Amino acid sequence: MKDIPLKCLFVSSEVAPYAKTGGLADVVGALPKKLRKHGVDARVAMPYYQSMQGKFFEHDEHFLTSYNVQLGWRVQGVGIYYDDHIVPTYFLKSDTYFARPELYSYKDDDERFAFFCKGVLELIRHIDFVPDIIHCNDWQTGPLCLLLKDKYSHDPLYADIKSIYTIHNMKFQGIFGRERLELLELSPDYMSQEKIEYHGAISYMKAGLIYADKITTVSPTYAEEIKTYEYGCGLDRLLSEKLNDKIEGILNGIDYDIYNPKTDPHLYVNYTYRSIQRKKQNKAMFQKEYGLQEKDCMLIGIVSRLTDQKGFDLMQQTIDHLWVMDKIMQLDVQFVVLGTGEQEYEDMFRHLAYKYRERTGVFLAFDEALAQKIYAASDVFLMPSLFEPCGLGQLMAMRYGSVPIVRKTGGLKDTVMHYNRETKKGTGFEFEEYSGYWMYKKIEEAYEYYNEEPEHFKQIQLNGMKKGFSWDDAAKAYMKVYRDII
């Protein structure tokens, strides 16, 4: 079996560089590419969103085929476009469902992604590629696992196909009304706790969990956390009891072709761990370009979605009758924030930028090039997450010599080791209790190293830059999982 090339079709609602709202896109953009280098015939299927059209390939020249998709009593057409300049990718085009400004948050998201799941399964009838594995990702693809197992597997074309379901974030489960069973042509029998019922509704994520042949998460710690009440989002008993034996945590990596300070075209000055002194030039030039005081003080970077999950409510707690944010700014530090999200946190950072004009840069946007400049310019990188399935920001930060300050949860726990001044081992600073006080204390600790013990601070930077977080290890782990279930 080991000599037979594996065939794997990744199915995802977003894939970098085509469409991205978070880490899911980065994972599905990088992992298939790495698997192909290991001999796997890995391909991708994703929606063809309005925002993609005209950006990546000549539209008409890449048309492959079209067919109809049955959704209950509805029949909707889908057009398939194909491009292989990065990874062989099938784009499912529907003006009805995907010709919209945003990827998600529409009232008919249940119908949109039911269509996507059925459209992908029907795709196999129309192309010269029958995968051994269909690798599904997050709630948008959960119904595919169910349909493959209970509906399509009776067809000889699909009988030998296995499915893997990867959880990138348990919080988002795709919960919809029970009347939506008809979209998937499912009988009322599926409204049971043993199947996809969830508190009187149906859960697309639960469909993936129950019906996939294997479940993976994006870090080993998160694989254990989701079996607990605190992190399981209502599915902890299902995961810890019924599904425990088919869950495995495989740590994400980052794409070293993109996130490499030696070759990154977005940096002012390129560098490696051997020439880390050049990192300071990136900070100085960043300060000049974006109007920060041009001085050598500790620069704290944040690149993140601005949501409760990411721990930004900790900045609104108080220490000594001060907001934690103001307490941090009493130190001689600068702050740079890039991201969008909840209005509350956008307003909080707007206030920060107003109050500390020459010490703060706040960019309420999504900008990949600016993100990479921030990784290179910042001295420390803050991720105080309430929970973090894996986290990619801390991996990118370490790659660029920015020292992570993180809460000890999920993938942050798996990837960041608190620095030990005696052994000179460790890659950052961790705190465990979810509180603004302990977040501040770790920022203060990093600040003291930066100002009073610069050789130790440099050692932490070097330790992080030398750590290996490429996709090679993850790709090998996934290949083993694939082999085990086919």
The other form holds:
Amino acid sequence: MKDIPLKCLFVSSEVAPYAKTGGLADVVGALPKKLRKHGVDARVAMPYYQSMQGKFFEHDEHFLTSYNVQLGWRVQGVGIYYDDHIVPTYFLKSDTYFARPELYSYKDDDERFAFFCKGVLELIRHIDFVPDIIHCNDWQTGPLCLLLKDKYSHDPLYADIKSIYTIHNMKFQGIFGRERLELLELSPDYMSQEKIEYHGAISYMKAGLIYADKITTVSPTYAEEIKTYEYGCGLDRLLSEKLNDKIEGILNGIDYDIYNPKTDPHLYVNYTYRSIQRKKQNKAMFQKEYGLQEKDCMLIGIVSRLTDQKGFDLMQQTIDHLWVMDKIMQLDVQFVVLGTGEQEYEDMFRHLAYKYRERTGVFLAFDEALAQKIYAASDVFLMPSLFEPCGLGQLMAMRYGSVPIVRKTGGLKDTVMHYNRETKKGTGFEFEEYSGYWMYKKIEEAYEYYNEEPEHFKQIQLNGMKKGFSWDDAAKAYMKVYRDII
Ligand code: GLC
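We have the form predicted on its own; now please give the form predicted in complex with alpha-D-glucopyranose.
Full assembly next; the chain just shown is listed first.
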């Protein structure tokens, strides 16, 4: 049994490089690629969004097939495009549902992703690939696990297919009105606690959790945290009581082909841990290009979605009658922020940029090349998250010798180790209590090392750069999970 190659179809609403709003895309862009190197026939299915039009493929030769998908009383056509220059990928094209400027936040998201789930299940009838495993990710794909188990498994074509559901973020659950059951052709008895009811509505995430053969999440600590009231977003008891045996935490990696300071084409100067002194040139040239004062002071970097999850409200607390943000700026530091998100935080950083014009670079945008420049130019990297399923920014920062300052939660706890000056071990700075005071204290600690004990600071940088967070370990862990359930 062990020698037959596994066949796994990843299903995701976003996949790098095709479409990305967050870490989910990075994961599904990298993991299947790595699994293929380990001999798994891993493939991917995703929507064909308007933003991809003309960018990745447009040519007719990528057209594979088309068929109809039934959603309740509605019938919608879907065109399948296929590309395999990175990983064999099936793109589901529907002008009705996906030819829109954004990926999400439309009134009919429930219908759009019900269509996607059903479209992917139907796809299996039209291609020469019957997976052993369908690997679903986040709420957009939850209904697929339900449909597979209750509607499709009676058909011999689907009878042996197992599903796994990976939680990248508990907070986004896909909660919709009960009247939408008809989209999935589900009878009213699915509106029960044992099934997909959630406070009088239906939950796409719950459909994934209950009906998948296995649940994983993206770090061991988060796998435990989501079973608690604080982190479970209302599903903690379901997870801790009913589904406990089905959950496993597997730490994400990063794609070392892309995130490598030795070869990264976006950097001003490439470097490795042996030539880490060249990192400073990246800071100097960054300051010059973006109009920051040209001096060697500690540069704090942030690359993040600007949402509540990421802990930026801590900046608005006060210490000594000062905003934490102003308190930080009293140190001889510079600040660079890249990201988009909630208005409140965008405004806060706009204000910062206005107040400390020559010491801050604030980019309210989504720009991968600039992100990589920031990892290389910054000395420390701030991630004070309220919760963090895994977090990829700290892994990238460490890879580029930028020292992470993080709150000890989820994947941050699993990947960053507080520096110990006696043993010279550790890769960053951690604080546990969710408070602006402790965040500030850790920035101050890093600042003292940076200015007064540069040999220690360099040691922390090197420790981080040498740490391996490649996808190999995760790929092996997922393969074991796959083998266990088929
Ligand atoms: C989500 C989580 C983040 C995780 C990523 C990939 O974006 O917020 O912590 O790293 O998914 O799994």
